[in-house]
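First comes one chain, alone, set out as structure tokens in the form predicted alone.
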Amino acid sequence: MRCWYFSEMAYHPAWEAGLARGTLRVVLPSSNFDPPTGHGLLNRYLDEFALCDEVGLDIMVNEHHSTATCMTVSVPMALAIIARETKRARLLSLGTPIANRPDPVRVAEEMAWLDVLSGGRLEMGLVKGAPYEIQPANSNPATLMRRYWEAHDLILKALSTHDGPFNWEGEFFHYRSVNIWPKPIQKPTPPVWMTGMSVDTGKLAAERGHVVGTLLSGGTAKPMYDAYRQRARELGWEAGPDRLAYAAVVGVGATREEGLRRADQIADYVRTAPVVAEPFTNPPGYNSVGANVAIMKAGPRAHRIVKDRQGNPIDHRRATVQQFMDTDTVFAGTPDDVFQQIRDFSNRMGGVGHLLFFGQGGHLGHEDTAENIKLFGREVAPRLRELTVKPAAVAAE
């Protein structure tokens, strides 16, 4: 298992602010940023990501709008300072909200440069985009996934296309002559990911061999790994744990106690992320029918709602850390803790070959975040390394 330190690097202070108006995203004014606090702590985050470096961690960065839970408002931007700050991590953009990206040629260009930058440590993500940020983006919901799939068509083939121009007119785009410089070190791409929850992804992703990840999902998971390795089975080939991917809170301390103040701590960002006005949460045509269906089925907080391993429902915005870690949406304690825990999950999960770890939220200091860093990069990661998937009937004992 590959492991990837992630933060969102969120302006925290704002969060007060929005709670009391009921949005951190989208209408949250701006004038509840103070530029030097948001200088420190940007450069303060860097910092962090520097130090994954040096024990060996990988790193991921994604990208949102409007907002008061994450302060990078481009992918490209913050890997381009990661990259010249680092030597030996993988980087990965999950991701480029391409559906929303009005250019995606340029987007190509971008992950080129950065490919090229890094010395071909680039893993690229290309998402749909959350639904809040379609009205400051102007998209239509409607539309959304289409355009997603022209814009991902265009971007790998500008990517690996190497031979002169070529045109592209298709239903959003049109480009008289397509021709980036430079091109990527990795052929004929780098690495591609997704992210999603539906069967429907990991099925169209097994159709491309992209990797998949969801973030904080818990056991809804399942349906979705278990699709792409089926799907990938129809198409001839078995999809190992390296192409599923699972992004969740971890506290590390040298005490149990300690991993749980960390976490519980982190766990403010899961706790601030589904704080957004109504209107933003679900835009008419963003999700299919089937989705929608189930939306209602589950209530109008489910946006909010993810279940525990008995199946209860358990609110985001007001979950205890243990009720977290029950959800699987928090993995934390000593190093041997985490370790077990994030195993178990793996092998319930049909084993999983990437972590996504939330080391950083909320008002966790600096000091606890690299001491955080330090210990899951030296004290769980290697063990994750060499995990195996045992079967089903083996890991329940």
Given for the second form:
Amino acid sequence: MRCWYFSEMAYHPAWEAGLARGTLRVVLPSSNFDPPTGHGLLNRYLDEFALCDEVGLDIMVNEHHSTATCMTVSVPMALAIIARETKRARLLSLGTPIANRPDPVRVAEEMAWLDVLSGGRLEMGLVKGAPYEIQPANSNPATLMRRYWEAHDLILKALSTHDGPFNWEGEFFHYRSVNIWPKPIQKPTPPVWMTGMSVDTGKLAAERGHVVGTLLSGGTAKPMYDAYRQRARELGWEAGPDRLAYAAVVGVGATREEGLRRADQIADYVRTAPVVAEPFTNPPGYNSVGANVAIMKAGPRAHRIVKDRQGNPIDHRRATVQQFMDTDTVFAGTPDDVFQQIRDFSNRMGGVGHLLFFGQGGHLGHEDTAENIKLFGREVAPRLRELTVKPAAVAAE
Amino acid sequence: MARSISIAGVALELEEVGSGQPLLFLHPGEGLQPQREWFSLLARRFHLIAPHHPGWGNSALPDWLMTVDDLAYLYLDLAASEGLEDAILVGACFGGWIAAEMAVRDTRRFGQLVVVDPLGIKVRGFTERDIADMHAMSRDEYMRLAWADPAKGERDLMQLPDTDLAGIARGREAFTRFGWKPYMHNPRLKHWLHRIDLPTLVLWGEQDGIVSTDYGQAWQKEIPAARMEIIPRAGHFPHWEQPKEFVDRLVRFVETN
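Counterpart to the form predicted alone, namely the form predicted together with its partner chain:
Next comes the full complex, this chain leading.
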């Protein structure tokens, strides 16, 4: 299993204001942002990314817009800095919301540039983006996935075409001459990742052989992983764990109490991030007609509920760290505890080859974050790297 | 009664009732809602033809059909295929936008135009909203802006069968496809409204919080033979909220033009 550290680079000083207003995103005014405080936090977060390289962890960066939950507005900008401050870590962009970007060729250029700068360490996530990213980007949610796939195909073609310009006259994107410089080191393109939570996403990723990751989604992950493996088998290949990724909050401590305390502080991110004003949580067309029928029948607010392993509903906004552990949103405790929890999770899922280690979520201070990274990198990640999948363990449980 | 017809390869469902002068009615983003009183009142007086727009009701929405221009050509084709002569073209809200896009292109088959609280034009400055951002507010807030009496408009979604809910979800998605960006208007349409050569009635709900009566006056000013009438105790959907007065005013306009 590979382990990728990530941090949302949260601006937690504004969370109270956001909670009071009923939204952390889209319409929370930036009068709640203090630039000197942001300066300190951004530089601190980048130091924490750099530390990962020293302890043998890989690195993931994501982006969000108009929000106190995440200051990163551009993955390539953050990765450009991190690429210079690291030597070994692979760098995962997860990712660029390509259906919200007006210019896919520019995305391809930036990815090629990052791959060249980093010496071929880039992994390239092409993501749909969260529903509340629609409003800041003002992209049309009713045609989102059609734009996604057109941009996806264009970006891969731009990165892998080296014999002069080609033209692109699509439904959404129009270029007379695509001929990007530089070209990437990795051939034909840096590895491609997608994110999602649905069986359909699992199938579509399998059809292209991309890595598919799911974030903090607990019980919904397994059907997607199974769909990926099954689709791969139908197409004549066996999808190993290296095609599947899972993001979870991880708190490691010298003692179980310390690990749980760290996880609890990071989990404040998970409690806060879903607090979004109603109209931005489900723009028309973002979800399928079938999913929208289910949402209308369930009534408002039901989307914030996940189920634990016993099928009990858990509200992310108020969950305890133990409840988060019961939904596989959090792994926490001593290095041994955390190793065992992740191993068991991977076995239950039939083998997951990438852990996206959510190791800083706002309230966790720098000292604790650095300790969390070091303990995870030195005591947990090496054992996970050696992990072989034992799906038979599922039946034994 | 409902029937289907294929226009330009698009399978359209349309409602057709009544007899007399033909009236082509283009519905709002919220759908046709023929079960409300307006529909039978209008059918008592006219030969009412009311398509469900592509993506609403049981009408298909092919991938290529992306803009209100497409809808305008589609309904001009429909008017020709139905052999309409001297018909009344009526569009409410989003349907008013489509009706105007038709009327700036070709009015041969129509005798009068009625636009009811239409969306579709940009009047004021870059940072002034002519059209309320219906997709950036809660459902409650939207109902307060769209209805003089929001209680009249409420539908308990949790009581509706799945087929109706699927219809609502499809309609919301289609409305978004056509109206997301630029938001619910065509930046160029205002400059072509002068081409409308039909007697035109601009009907407005006095309490419309989605598009105001000032916005209505801009429409009236751009269309050469237009007059404006205001319906009290009505919001964005006067044909639903004050159906009798809506039909009375429409009939009076048709009879005097």
